[in-house]
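First, one chain by itself in structure tokens, the form predicted alone.
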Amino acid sequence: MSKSFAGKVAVIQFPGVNCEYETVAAARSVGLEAELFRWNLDPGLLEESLAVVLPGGFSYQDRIRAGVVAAKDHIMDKLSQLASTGRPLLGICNGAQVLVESGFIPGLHWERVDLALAPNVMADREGYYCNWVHLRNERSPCAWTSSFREEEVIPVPIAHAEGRFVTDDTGMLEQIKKNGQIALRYCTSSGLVDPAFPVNPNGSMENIAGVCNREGNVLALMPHPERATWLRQVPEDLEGEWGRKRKAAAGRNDRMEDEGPGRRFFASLLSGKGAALPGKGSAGGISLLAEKEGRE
């Protein structure tokens, strides 16, 4: 294990979390550093870290409800600090349920739970859900999607029991919509927001399938974009355009590694709203610059 992060995208290892080593090697496919950090590590050596991501498995075993034990772990404290002053941090599904119970997400109110990932709400079916499903790209300031077009349709796969994102705060919900908080929603293959099963998976409000803070630098997310990240993960089947580049790829092996579609959320780290330089900014306004793009 490094004793030094600078420059690298920390993936948290809690207890329980099994997506670790997937998203360590979907940040890696676009030539970032990435490395494993446990939960028990000194949380100081994140302090000069490019990212870090929070990785989807039941970390804690879903005790109580899912992530919240993870959320009060002591490492939290620091990520809070390396978040409020800028940081881009990524929650996926687990991750993404720690985050909420940190308060992070929405950060309006920041390390206050303003939100709740519900058990899913389907047609004729309950609990825990696996299938790939669609995302609309919505204009939002979050760092975690700048690679991609505004309403870009991609297509990743969910798989948790309580990913409906809630609130019974009206007010708070207008504020996220007209702050541009709500980065992604699932949809059809075309890009039409259907609030029917199993267009929306879970019932999540307003279609909800990823939130980011006002200052766009934490995204909670419920798909696995690391699942995404190369062709062959691509069901043949799929509908759209990624469905019929994997179906056209079909035995040739040589395009088996090509980009996959959630591999952009880990390159958006590269683009111009990317990667944040430690230690600079502020919660109120969150500078975002290309480090690695400076570098080079």
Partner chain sequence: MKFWVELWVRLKVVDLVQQTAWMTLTEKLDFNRFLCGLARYSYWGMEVEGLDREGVVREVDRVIRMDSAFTNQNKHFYRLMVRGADAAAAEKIEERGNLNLDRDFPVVPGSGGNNGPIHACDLLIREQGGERENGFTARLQTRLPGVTVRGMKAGEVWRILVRSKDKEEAVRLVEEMAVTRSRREGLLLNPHYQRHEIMRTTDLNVSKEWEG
Contents of the next structure:
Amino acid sequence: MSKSFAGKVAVIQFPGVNCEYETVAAARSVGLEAELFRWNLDPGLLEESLAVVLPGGFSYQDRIRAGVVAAKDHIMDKLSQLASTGRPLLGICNGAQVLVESGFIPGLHWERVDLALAPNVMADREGYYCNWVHLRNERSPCAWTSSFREEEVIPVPIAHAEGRFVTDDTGMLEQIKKNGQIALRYCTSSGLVDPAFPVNPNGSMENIAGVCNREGNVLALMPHPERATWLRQVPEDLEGEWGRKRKAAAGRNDRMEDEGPGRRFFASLLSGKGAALPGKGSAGGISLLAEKEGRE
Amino acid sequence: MKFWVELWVRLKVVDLVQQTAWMTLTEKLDFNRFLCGLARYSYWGMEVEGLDREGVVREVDRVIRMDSAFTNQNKHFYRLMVRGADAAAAEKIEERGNLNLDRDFPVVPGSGGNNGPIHACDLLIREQGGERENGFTARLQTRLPGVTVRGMKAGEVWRILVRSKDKEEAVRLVEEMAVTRSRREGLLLNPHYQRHEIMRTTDLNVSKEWEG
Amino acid sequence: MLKGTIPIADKTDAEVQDTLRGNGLNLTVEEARKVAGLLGRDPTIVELTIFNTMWSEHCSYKSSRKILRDLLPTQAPNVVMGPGEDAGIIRFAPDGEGDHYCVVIAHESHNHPSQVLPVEGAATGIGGIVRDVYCMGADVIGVLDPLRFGDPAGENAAQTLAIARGVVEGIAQYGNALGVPNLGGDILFDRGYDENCLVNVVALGLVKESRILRSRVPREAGEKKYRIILVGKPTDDSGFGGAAFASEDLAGEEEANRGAVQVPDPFLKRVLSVANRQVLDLAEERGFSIGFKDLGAGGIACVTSEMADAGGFGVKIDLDRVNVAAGSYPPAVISCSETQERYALAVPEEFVGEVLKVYNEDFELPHLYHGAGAFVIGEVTGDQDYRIESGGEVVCQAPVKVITTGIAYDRSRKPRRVLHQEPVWQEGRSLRDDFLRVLASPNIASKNHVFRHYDSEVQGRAVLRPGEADAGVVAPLPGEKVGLAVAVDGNPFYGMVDPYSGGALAVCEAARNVAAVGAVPATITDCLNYGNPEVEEVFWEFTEGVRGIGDACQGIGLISEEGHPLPVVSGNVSFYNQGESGKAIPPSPIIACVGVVEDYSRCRSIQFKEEGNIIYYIGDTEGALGGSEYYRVIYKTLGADIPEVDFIRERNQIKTVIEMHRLGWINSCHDTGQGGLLTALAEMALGGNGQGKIGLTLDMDEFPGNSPPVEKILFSESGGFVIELSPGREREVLALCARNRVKLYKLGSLTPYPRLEIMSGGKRLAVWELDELRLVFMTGCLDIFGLRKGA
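Condition change, the form predicted alone to the form predicted in complex with the partner chain:
Once more the chain from above appears, this time first in line as the rest of the complex follows.
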């Protein structure tokens, strides 16, 4: 069990998460080394990791409240220490919920819970909602979005029942805005931030799709970039540039493994503010059967 | 006439949410020294106006038994309580259902350490904004001719059993368990979109009846 | 010695009957005597309970087995495993190293439980079907759910709505949390399902041929000691009698049946599947042969006896070692309880420690669910005996072969005589208004609202999602070109008129759906939902439906390998679908078809792609409207003239469309199913998400002069394809169609105007703005599934 995670992206496998394999594959698609890390392994093994990702799914089946049970797990002590000292940490969907319930995000008062990811508020429906949405990359210190242009429109899927960023503390919200911590907002395919459903798919304040900490190394992101990492994953009916690109590639299998819109979240680790040199890149692509979890 | 109506609903089968909450509170948050029982209910409390008590009880009972948004008889126990809204009439309570709230105190043997007598706190958690509650009000209203529904409180009640020296300490412990203020504090609600209130605290040593 | 035998042999029929009912058993007196005869003595209560489950209709196929065996083709060159185990398996691509990638498919019903507790019933349905696929050693890569509900505006509307919403919620709760994408499904409404909904579930899995696991004790158990491990949730009584329950009709006993419904737990299932994968990989690495099977109906006793039987060994189980939930349960309950989320493994003694460690320590099952874990509960024995002990006493002991003895009935049948009539044709109706009504019908209107409730993206393999095309498509092996397409179908309205056609056309339609995205139909599964088989007319409907399915499989054939049938590799029979009134549901065979496409990048959505492209129709214009949504909505009748069953035509059309896909000609393609040609065109204009903006002017003059009234052409559901091709291909297209002997009609070309327009003889018959079609189509089901304040 003492496999080394030095120089690697560790994808934490809490019980009940279900996006861990494709998240590992997405990280590998940009040449990073990535491995699963079971929640109850020795947290010390993460010491030399390049970055940590909390993948999507339903840790502890969202019982009580999405993310809150995992937030109390022992491994979070280690992640708290790593994140507060600058280690890149990304929470996707359920992972974002864990980060908010842990108080890493917004993180102005470290570990104090200053936000919630509340149940979606939508027109004519409630509960779970899965669809492709568009994000606008805002000016922010975020390490995970540094390879996107400012105001670039990024289509990615969402799939959640509790994704509405809210806070009771309006002063806090202003502070977050001022700090540029709202890294991504839901928008139309042309980049317009419209607060109405379905552009804002869950009723989030300020159309927030992703919030980073003030330093930018931690990002809580509700949408799923690992589901938009290859061109083949983009629906051809999708409005906007990426849908057109996918349509143009129809019948051209050689283009299917090209970059998709979400891949650059991981690529950001290789450049700019996220810069940390990875170890030797391993080949991308999810293997047929589940990736083997690290064991001796 | 005005009445105050309460509906409590509990699962007949194992409650996995309750189980996870128990494990988290006792194993990860160190409340094993106090916590000695936990139950979870869906809760609706509302003020209604109707002609007479019997009519209100009968109609509300009919609707909540039929409508799976409130109960499904195959998977739930429930307790419906109707009392007069004014102080004089409040004493008399009309009840329906198969859930005996006065005895539903699931003490886990050997738990909760040695910190005094057992107190049971009923903690109500509701979502802010009241949209869900408005939905329930409308839903009930369309099915209840002759009854006007006002002032709805809908949410989840956790009945939390703790060993504490007195009621005040019990309430303090329950709030510590419930309100998530930081990573290490609180589990059951996030105050940025949920509200809570302690509905009542019972000293189980005084009222022995529950041991049944 | 044997404990707790129940006297049967020397008792009267009435006494035996009392004993059976008193013990909650559904066996008939005759069956109980047969059990005693097989054992050569009076059975114990545990033994009777085992037979009670094993001989239920659900497990034994006692009414249907012979018909299925005689009428359905199950063999073809691509078949690895046909019906018999939990799921069927076909090969779909070589791995380049002498092995093959295989697709595993299983198909079941969970009708009765969903009627009683919609959320839990549907969720447990998903939970059960994925277990059937997992236990073959496969990873589950998708689920589909064909659903049939009552009339949402009928007498039973309130219950129907509660069931429909509950079922969707249950599917979402389980599938989303488990992390298995939803690949599609269909939803139909008819008052015939007012008292008995249908919740069918299909699961697809992926496995390499060499790594398929069998549900049996491995041969190696002859050489070394093998242990039986039970892993998962602690055994309780919550599902006790569930298998028997699934085969009883719903006679208003919903309250009493509560205990028969399961408590689903997708969280535990997810952790178990990750842990299982680790155990299987470990076994592979160590070179250990293991047996693996999920616990479904009949629990520990059925599963371990079947594993023993399949391997040719005996098994001894000690109930005292089974992890049970709080409470005390009699041996019969522990032996046969259907508690969810459990698996049984047969592993060599030397591997036991590692297996237990993975489940109990690495994945901490006991900490994730109170009382869960992996435990050794028995051992494989060299004799051929099946034995269960409890409290040091033997509560069941018989040769394995006796325990697994089947039972069969020859049911009699008699045609149901119903006179169906064509309605009197009404001249001068408004085509414009009629189409808007058809499009708004809940059977036609978009199910997008429901699909959005399911996770269709998880695992990252999605190519075409529910609603985007006729079939769901995944890229199962990222980096490889090959794609898998899957669709479900089963239109009850044909079956109501003629049950043979109902079966045959369900296969045709499912195969067409798969072909519409360019995939070659490779196998089907069938879930046969009917009423009480002891009613002669119902058994006739069943037999006719199966005959139709069998004929269609032969008639369409395996297009990838001439001379072979389209094989049926798995399926399920669900009888006793009827309500309190005793009225059976419409004959409802539901088919799932899996197709293989060489290059998934050629699979296109149904949405129109580009102005100026030409729209063609491959099909015919016989104009049969029987069973159509048009008749049902506009004429309020089923009619009599349902579409003709013509397998040669189906085959030719399917081949043609697949060929066009291979040539890369297709920009969009949609089969004409429910709602007919005009509905198909509107769906293409709107697209799966209702965002389309490209219009079409449809020229009816293209159809020959002696054609039937336009409504018959536009609304007939006789089947065909609409395709969108780039201009300038006409000559090649005509040649291809002529070669394949299919009729081709050029309907018109795509316009920049967002409207659908129908012209005839230079005159405009009708026009609709896409925005008005969009509104009607996208909101037609909102009253059913949407959230209306106060509703």
